[in-house]
Amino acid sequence: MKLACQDGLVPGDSLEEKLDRLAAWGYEGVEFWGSDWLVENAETVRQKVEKAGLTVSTVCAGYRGSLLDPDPSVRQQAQKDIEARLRAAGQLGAVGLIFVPIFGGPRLPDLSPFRSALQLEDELLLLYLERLAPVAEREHTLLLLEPLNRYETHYLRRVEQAVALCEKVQAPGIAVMADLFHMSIEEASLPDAIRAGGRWIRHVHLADSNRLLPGWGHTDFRSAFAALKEIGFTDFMALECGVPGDPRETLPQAASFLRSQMT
């Protein structure tokens, strides 16, 4: 397992004092937000990030609309939008593009008995899977299917449901991020989650139980990077959290506390 932070939460007035200050406090990666100066750029800052002795984790969102907007117009930005980033990911040599199908309610309408709102959603959305699937798969990179929290979202929020999306596509483009502090909210046990995730999980977002950086708060997070070890997980866990204090001081103390945690 490796770790990775975003960005975001790097003081410094350039990406390569950034860069080089996560490489000095034991961070093997970065994860950007996606950004149109991210998909613009993706070739530059693939080399910026590699001469600090990096890899890109991930990139995160960043694209227009809702897959599951009622406006065919906006579904239609949103695609295009996040097959833009699926190949700024591949240009970048990220895991994958981190995908959250809708915040808040449903827009779609409830047409019961013919179909609920979630219904059609489903529908909905594993339609646009088949569709974006093979354009990961090309990009030699993944759609990851991000759950989220019953305050944030009404559709996806445990790991199960995103499982499930990912076996009735069944495309080796499509695959699971676990977010630890959503699922501090939603799963009943953070390591029996990740078990049943097994295979499908392929990124994981850190953040403590108050959503500060971990060791802030009391997720056990010992437990979880066990479960992670035994479904075989290899692949980067990044911050994205809330960062108290001095960053040039608690973000390499979260990194000697999760290394700690992971023995």
Ligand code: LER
Second form
Amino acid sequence: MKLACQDGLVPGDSLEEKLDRLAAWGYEGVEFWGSDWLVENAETVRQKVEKAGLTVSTVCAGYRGSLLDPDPSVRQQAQKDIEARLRAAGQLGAVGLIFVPIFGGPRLPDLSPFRSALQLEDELLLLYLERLAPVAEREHTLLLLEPLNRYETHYLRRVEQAVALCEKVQAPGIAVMADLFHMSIEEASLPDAIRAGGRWIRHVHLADSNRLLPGWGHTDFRSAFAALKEIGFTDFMALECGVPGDPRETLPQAASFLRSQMT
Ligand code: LER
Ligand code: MN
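Show the same protein again, this time as the form predicted in complex with this ligand rather than the form predicted on its own.
Okay, now the whole complex, with that chain kicking things off.
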């Protein structure tokens, strides 16, 4: 289990300064937002990350459009952007690209009794996942399905639902990421959900129950980490949370706190 942090949480006037700080504060990886800038500068960014002694853990979303929109041009935009970010993730040596199927409510129509909006979403998403998984595999990276909590999406909300999608696609380019904040809202038990996710889980987002830094809320990280150990998880866990206080003090503190919960 390796610790990473989203680049946007780290103070610094340059990318080099941010990366040097992360390394000095006890982090092994960095997660980048999937901006156009990152896509266009993947090779340079990789060199800077390596120079700091870090690894790019993941690329987080950043694509425009939506694969589950009724407008074909909106779907095409999403497919094109996701493919470009998968290429960038491969160039960066990242484990994968984090992908949320849809934010908010459904955009497809309810065609009951033929198909409900949810059934249409399931079928359409499966079709796109079958197209995107081989792209991820070709780029030596993963498309990481991220379930969100009920206030952010109506669709993919629990780890077992993401696993079910992966099992249907059955391709090496697809996997699941587990965000402990969303899970603390949607799952009955963090360790049980992690055990059910098993080998499909290839990335983790870390935030406490209040979406602040781990250690600032009441999430039981120790039992979640014990379950991650049980499933043989060796990938990155990246901070995605609010940073209270002075990050120059609280980000190193969070790394120490998290390591204390791993033993
Ligand atoms: C959104 O709440 C989230 O957790 C992100 O990782 C999705 O881009
Ligand atoms: Mn997340």
